[in-house]
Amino acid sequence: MSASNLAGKKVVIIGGCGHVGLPLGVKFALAGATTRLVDIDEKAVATVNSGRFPFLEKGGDAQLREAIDLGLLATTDAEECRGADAIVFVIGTPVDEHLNPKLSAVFTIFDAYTKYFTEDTLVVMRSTLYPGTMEHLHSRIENGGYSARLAFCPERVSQGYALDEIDSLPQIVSAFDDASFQAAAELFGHIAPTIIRLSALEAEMTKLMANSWRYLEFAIANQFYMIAESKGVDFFKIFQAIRYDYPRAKGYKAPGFAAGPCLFKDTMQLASFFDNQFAMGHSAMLVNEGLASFAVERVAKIFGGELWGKNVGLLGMAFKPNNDDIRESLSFKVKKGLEFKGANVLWHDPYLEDSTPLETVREKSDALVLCTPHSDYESLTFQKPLVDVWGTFHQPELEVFPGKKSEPEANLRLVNE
C-alpha cells in the first residue's frame, strides 16, 4: 500500500516500545499516519528513537528507521494523545498468585488516559482481554461523563515475526457500534489483508481459546514424553514411528518446554472464565509446568539422585528458540530446581548479554540441559552427559521394511526423519 494511506490521520499507542506495540506503531507509520509510541520504560525510548528495536525482531531495524524517516516518535510524555484520531492501549490482563485475571491493571492504565478522549476518537484495545473486559470498558465510558469509539482488535502474531505477520494475517475486529466498527476497520485495513468483523465477547473468547488450544497441544506431547521415558523407553523413536508415512500425525506435537508471556497466561484466564472447571487447561498448565521440574530429575538421575557440588550447565534461557525474550521462560524453573538440589548452575545464550560463554558452561559442567533449542547449538557435539526434552540431538533410527508394494530385492532401510 502507499504511504499515503493514512496520511492525516494521528495514531499514539500506549506502551508502545513493547513487543505489541512497537511492530504496530512501525506499520501504522510507513502507512502515513503521525505515529506516537507512548511508553513509560525510558531507555526503551531512546533505543526506539536511535532507530533499534529493543528486542529481536524480523527485520525490525529497518523498517524502524524506515517508519522514524516518515516521522515515527517514541516518547514519555501522554500529552501526545491530545487530539488523536486512534488511541491504541497494549494492555495485557496478567494473572495473579491465584491465576486469577487482574482486571484492576487494565482499568487503572485505561483511566489514566481518558481526559484525552473525545467523541471521534478511536479507541482500540490491543492485549488479550478478560471475557467481557471490553462490556465494562464500554459502559466505562457510557457511564464516566464522556465519549469515545471502542474497539477490540486482537494481536494475533508471533514473537519475533510481528512485522511480517501484521502484513500477512487477518486482523478480527470487534466494536458495540458501527460508527466504531468502521473507524476501526478503516484503521486496520491499512496495513491487514482482510478483516473479520465478531462482537467483543467473541474477539476475546477467540484470542483465549487460540492460545489455550496451542497449550493443550504441547502439554500433550510432553505428557506423552514423560510416559515414555520415565518407563525407559525411547519417547523419540515412538514418535517418528507414529509420524512415519502416516498422514493423520502430520500435526502430532513434539515435546518442549512450552512457556511465555501469553499460552499459560491465557489457558488460566480460560479457565478462570468457565469458574475453573476448564479442567483441560488446568491439567496442561500442570503438564506443561511440571516438564521443568521432569528435566531436573533427569539430571539428578544421571549422577544416581545427588547433585551437591555437580556443575550443570544450561543452554538456553529464552522462552522459545532464536529469541532473546526470557518472561516467563521456564529455563529459569529448571535453574531453581537444580540449585535448590545443591547443583552449581552456569547458563549459556547467545541472545542475552550476561551470558557465560558457551565454551566455559561446556566445559565445566558435569551434565547439560538444552533448554532452549536455538540454531546457534545446532552444530555442537556433546561428551557430557546431556537431558534434551526436545529430542534436538537425539534422533535415533528407525527401522522400515520392504512390504507387499516394494520391489522383492529390496532390503531393510534405516531412516532417520
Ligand SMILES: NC(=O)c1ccc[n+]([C@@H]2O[C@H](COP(=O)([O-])OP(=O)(O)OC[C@H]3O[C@@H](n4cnc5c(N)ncnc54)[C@H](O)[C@@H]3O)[C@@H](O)[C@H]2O)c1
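Would you mind generating the form predicted in complex with this ligand now that we have the form predicted alone?
There are no partners or other molecules in what follows, just the one chain.
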C-alpha cells in the first residue's frame, strides 16, 4: 500500500457499525480507500447508510456523509470481504460471568471470515485483546491451511471523540514479521500522525495497562471520597485543598461513577492474565462498583434508612457525561439497589428516547441522585435532597489567605473573597 492516499485500496471493517469500527471506517474512506463496513446489526447498517451515526459521536454525521459521498457503504454481506486489501476486526471483547475473557467470541468471528484471507490480505485486529490472543491467532493461521498478513493495531480513543482522536493519537502497530508490520504501518500511516512499533504481547499489555491505570485512578478518588464522607468529613473540601496550587496533584481525579464497556473489563482481563494476582485491579473494581451501593445508602440515610414507597429520581443513565451509551453504566446498579429497598425509581437522560421528562422526575421525586453529570444538568438548582457523588453541585469555599512572603504588608484575609 504505497500511495499518497488509499485510493485503489479496499478496506473492510468487521464490526464496522460499532463505536470503534464506524469512526475508523469513516477515516479510511476519507483517506481514499474503498471502504465497506460489515456488521450483523441490520438497524445500525441502515442508520449508517442513511448518513447518521447510530450513537453519539462528536462531528460524526457530517464526516459520515462526506465519507458516503466518497463511496463508504455499510452492509450485512460478508462477501464484501472478497478482494479486500485489508480486513480489520473491531468486534466486542467482553469478559464472562467469571470475569475471564470470552475468547471464543473472538475466535468464532475470526474463523467465520478466514475464507476471505489470501497471502496478500492484511488482517488487522483492532479490538482490545487478552494478552496472547495475537500469538494464538498467528498459530491459528499457520496451522489452519490459509495465510494472511496479521497485525494488531489497538484502538485507544475516548468514546464519542474518536473522529478527533484518530487524527491525533499515535498508532501502536505490532506484527510477527516485517512485511506485515510494514503493510499495517502504511495503512494506519494514512490516518494517524505517528506509528509506534511493539511486539504483539507488548501491544496487548499496553492497551490493558493504560485502561487499568485509568480505572485505578478513578478508584483511589472514589475510595478517598467514601472514607471522608463516611467519617462525616466533606471530601470536596479535601479535594480542593489537595489540588490548590499543588502541581503534583494536578492529575488528581474527582470521584464519580467509573464504568462503561472498557475500563472494568480491561482491568479484569489484565487480572485474569496475571492469574488473579492483580490485587490493585480487583480492589479498584470493588471500590468503583461499590460507589453505586454507597450512593444507595446515602439516599436511604436521607429518609432515616427507610426507602419503601419513596420516589427517587435518577439524573443520567449513560455511563459517562454527554454520551448516550448505557453499556455497563452504574446508573442501573443504583436503580436496582434502590428498587430492592422498595423505592420507586424515575429516571431522566437527555440522550435516551424513552426517558421520563426532566421536570416530571424533579417534581415527583422525594430525592434525586446525580448519576451522570451531563452538561444539560449544569444550570439546575435543587429544592429536593440530592445525592451527588461527583460534587457537581457542591463546591465548598476553600479558605485561603496570603502569606507574608507573597505580600509582606497583607493582613490575614481570604484570598478568594
